[in-house]
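Encoded as structure tokens, the following chain is the form predicted on its own, with no partner shown.
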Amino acid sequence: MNIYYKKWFFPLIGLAFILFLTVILIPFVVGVFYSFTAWKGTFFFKNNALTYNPFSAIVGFDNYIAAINNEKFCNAFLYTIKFTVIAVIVINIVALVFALILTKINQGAGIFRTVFFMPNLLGGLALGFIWKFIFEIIFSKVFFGPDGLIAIDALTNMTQGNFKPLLALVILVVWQMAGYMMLIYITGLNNIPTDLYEAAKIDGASNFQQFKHITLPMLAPAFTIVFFLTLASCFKLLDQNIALTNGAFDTRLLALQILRTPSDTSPPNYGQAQAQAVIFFVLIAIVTLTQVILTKRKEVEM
């Protein structure tokens, strides 16, 4: 078996990697060159001369400066921290709650795995426009609107304005991520010693006392796990923020903002799009791994 590994490692480790290279760390690399360049998508234009040439049309950290006092990536940047902050701290209390209750459940505890996993199978766009159906028909018309079952109108129109859509991304996402978070808590329940429990109850400590000083901190590696994911996801989110409200309402995140950015310029500036896209990759890798090192120092400290 050993001989086997050795003569085929690095032919299959190679067609990784050549597949690496070419489709995230060669672009990765031209979209960085290219956010220091004036690029108009199809030609270079700079001091008002066109040119094909990505050498002769470099504008130094122009772009990046333009990126920083736009308005609208201002906006959906500020837009995203307030998104993300919510949305990963519900995820969690919602995820951690569901595994707690069906490590509980002795009978079909497997059938509600799988219902509430369900969700984070659906595409992005295609749960996007589920929701916005929800939101807009069965929430504005038939649950809570004037002539609903219930009048709530904290409830009604969840795609239109600035905080409500907010609220309804969170919703949405909670949804589709909470179920695959449950199943890492329910792994790291699972890998909990019983005789802790067993030793804590012989000394007398209540329920929530087992919860604050021995669930938590043997979680503390699924912790880990799942801030990272949730961090990461709610950051990269787009496609339920397009299906949602198409950025509407000032409710563009960042990866919508990038993406709308040609458009927004007159010719597509396609340079300050990369500007902020390689922004946009600096401030991911800065929150996930300040994340995952504070974390794991905290599985260390417990």
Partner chain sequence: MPSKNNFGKIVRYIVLIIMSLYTLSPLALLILNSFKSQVEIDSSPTNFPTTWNFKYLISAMKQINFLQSFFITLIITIISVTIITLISSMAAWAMVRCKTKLSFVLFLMFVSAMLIPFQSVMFPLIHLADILNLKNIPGLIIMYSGFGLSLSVFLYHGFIKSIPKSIEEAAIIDGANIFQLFWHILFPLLKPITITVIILNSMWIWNDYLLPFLVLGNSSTKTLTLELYFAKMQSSQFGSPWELIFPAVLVSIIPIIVIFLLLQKHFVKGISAGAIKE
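Provide the structure of the form predicted together with the partner chain, given the form predicted on its own shown above.
No partner chains or extra molecules come along with it, only the chain itself.
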């Protein structure tokens, strides 16, 4: 049997491999190579000399050192970390809470599920425009501004300043993703055998104890996935960042920072942008791999 499959291994996987090679691997490797050159987008420029040959424009680790010293890059890095930490925690809590509520009601669960999932259908750019309008006009003028219903300064002018747009992004992202994550938690909750709860009740466990000792551990696999998905998406967030503030007031997330690095100098420094992109990749790889390993280990323990 194995021989049969082995015969067909290459044909089956061949097309996927070629596609993958052309679209992802080769550009990635070339990108890494370019990050070591003085790439300016349409040409290479080293020692005041114009060249189209990348090999004669190699500058070693210069781009990487420049990237680390680049104040905007470091700011974007910190900003992204702050945003991701807050967003991941909030999304998880909201998704879990609503999953818990939805599994406890009998009628209408389907409708609510549909409603909560809908935000996930919209694309980043369109979403960003709508929420920009909401923050700037609805929040600031109608609801929470000085002439609004209740004046809450923290919710006014949320696209200005440095910290407020962070909250605005969190609100946006929670609105968009919580529904999707909630579905995953619901599936996880539904997979917990009810006899575990019954046994616990017979043993006299309170609701809280049941939650802590049965629900949470059994949700560990779902938690891993939700954590992984939200971590990766928040870290890489781009469209919504562009639509909401376009990076004004130092509100660039990493993805936007990389996109805009070429336009920060003239001639555009694509070499440094590429170096930043490689650092970005390494960061994401470290963060998500660590997360998966840690949560998998917890899963096994539970």
